[in-house]
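A single chain comes next, written as structure tokens; it is the form predicted on its own.
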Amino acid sequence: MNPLFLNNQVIVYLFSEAALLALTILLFAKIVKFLWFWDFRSYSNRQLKLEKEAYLAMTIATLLFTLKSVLLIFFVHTIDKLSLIIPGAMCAAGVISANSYGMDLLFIKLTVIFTLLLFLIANSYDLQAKTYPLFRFKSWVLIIASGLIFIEFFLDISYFTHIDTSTPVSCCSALFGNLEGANPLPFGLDITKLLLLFYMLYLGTIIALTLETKTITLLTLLLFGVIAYYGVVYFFGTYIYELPTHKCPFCMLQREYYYVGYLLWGSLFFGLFFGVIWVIMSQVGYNITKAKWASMLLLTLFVALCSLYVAIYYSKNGVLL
């Protein structure tokens, strides 16, 4: 038997998942139903009877969306603590680049975050209505959601049943580091052509923004988050951990650094997530002013406090990494 199942941050970890994923069968059964069945237009038994388990299934999307959001910190934690039994990890990149599912487990677990939280906001615009106009879009995001989620799922038992505690796996140096003098960075960029792309895309994020231009809005968000997480990974963070051989995303999580990667990769998320949504939302019809201004905002304190430390960190040493 493999000795992570041992482990109590494991178990109960897995045991949260299997426990959504019945929830998330519950909701699927439930939409499937209300986009057979649904007619607003009538006043039939049956139509009541639907109306009333939509409440339902908006009451287990967000406790999805809420438990999800707390068991994906918990995951980070979970795999952070693994390192201490994995040969060879240092942090949670070690262990989660221990086989080939982790990373996919990771972005899945971002994408069914991101897709709860797009039903969530979707469906407060539509109880605003009487007539539930986007009803069936927020049901087809339940939908996509619910098979991310039975993804998920599937990667959580392979991830932790294909880790083997006996070989040694790669710490965040070599996995993130200069291998055989191997550039890294995307695209054939070098840092200063990194950092100068870093603050040209945020630039045109916000006056994409600001000007309402959706597909370069959209555009930006998807080359800006990309360009932000090898900036932070290979040069803003070198300053978090004041060493410039140190490179890793996973690291600013932990408490020597202050937990600065939860506010940092956090503003970045939401930042990007935000202003998607306000494409999608524009292009259903509602115009979310807030979600713009939101992106902006977040968007604007991830690029600061990555300056941020930059600029102290020169102002201390005079010198830049």
Second form
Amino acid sequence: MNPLFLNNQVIVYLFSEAALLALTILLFAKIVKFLWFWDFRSYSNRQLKLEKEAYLAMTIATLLFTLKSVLLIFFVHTIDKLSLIIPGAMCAAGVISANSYGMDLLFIKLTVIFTLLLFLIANSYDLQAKTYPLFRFKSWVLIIASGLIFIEFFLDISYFTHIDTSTPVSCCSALFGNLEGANPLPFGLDITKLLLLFYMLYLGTIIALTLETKTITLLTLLLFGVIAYYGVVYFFGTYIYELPTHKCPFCMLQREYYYVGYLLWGSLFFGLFFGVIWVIMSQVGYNITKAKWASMLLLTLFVALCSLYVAIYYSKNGVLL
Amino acid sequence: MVVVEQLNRWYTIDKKRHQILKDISFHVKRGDFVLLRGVSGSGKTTLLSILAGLEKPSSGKVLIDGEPIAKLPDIHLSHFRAKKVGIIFQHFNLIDSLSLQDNVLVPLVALKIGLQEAKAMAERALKSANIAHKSEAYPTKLSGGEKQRGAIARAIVADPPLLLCDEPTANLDRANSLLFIDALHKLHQEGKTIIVATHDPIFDAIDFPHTIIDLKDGQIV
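So the form predicted on its own is up there; where is the form predicted in complex with its partner chain?
Complete assembly follows, chain above in first position.
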């Protein structure tokens, strides 16, 4: 048996995820029933019962979102603790890369939170009307969220069962740095091109949001999300750590760096989230201008924060890293 | 004003279905005064609770002012009830720890009215129900008749077009019952639609136009 399964935090984490999976199966069954039988114009016993059950399902979904958010933080905390028993790992970034499931798992986890948040927003708008106009839309969102949660659980198990505690993992500077064998920038980019793309996509996103062009907004948001991740890891992060070889997305979440990573990644995640929400909700007839402005504000905060670290370093030292 | 079509209500206890209301259908026009009569257990209170949006039907349509109240999401239902329906209960249901004026203010919370305006509305309602002189008193210090007048004030404070009364004279003596009927008559003359569920024979003697719906074993007879 993999010794990781004897770790308290891993046990608590996996049991919690299993409990949430059971809740998701219950929710999934209810949502399928809603999609199959829902007919708001009917006054039949079945429809009136479905309307009552809808409240239960929406409450379960809200609970699911809350617990999934807490478990995401617990997951990061757990894998950070595992770095003590996995050779070569210095923080969560090393542990997450211990096998090929790690990054997929993290991505799925963020997507689950994203989808459940979309549900919560759609649900709040749906309940403001009297005829549940978004009922089918939000039900489909929950179907997608349920599917993602099933995949997430499979990845959870696969990830933890495939961590080999006897094989050293690459971490931080070894993984991302300039050492021999280090990963190069993706898509054949160099730092100049990366930064050019970073600022151009930021401006493009702001312009697209201002002009309310949905397809271009969605495209620029998604591209900016990818480029911003690499931008932080390969360039801006080194100014936070003040070390050119320290290219880690995780260490900035720790106390040594005043937890700035939470602000940085949080503003990027929610900036992208509100932008995508604005696009999706516009498609179903709700122009949520607050989401649009929140997206612009948070992305601007993210870019300003990234740039500020470079500016501060330059003003203090007179050189760039 | 009130449309009820093919209304059914049943409870399932130990896998056995207990039918409380069966295929109830009736229409009430705006300004009507309706007596819902029947012995205890005939389904009057359940029907009134469904009309008030306090309970959901098992099947069937209930429209109040065109709104399908059994299908309204909760946030709309509370607002709708506060604005459109006044309820007078058999046991008055006043909150003992609040003064009469504060009891009357309670339904206005859902309407998010400013305190000054709400107080003015409460004062008008208390005057209209002839109980303004007891506005600072607590329910425990009031007689049955005074409590009932307080309950009337609370029911009419938001000026709802529909008043529902559930056995309103069950806890009143004859004199207070007659005073209560008189108060209802006045509200009826002001244009309110009133539905009274009762098995009190004192209502047999009312001398203003009204409609009678007789219920027996959950069905209209």
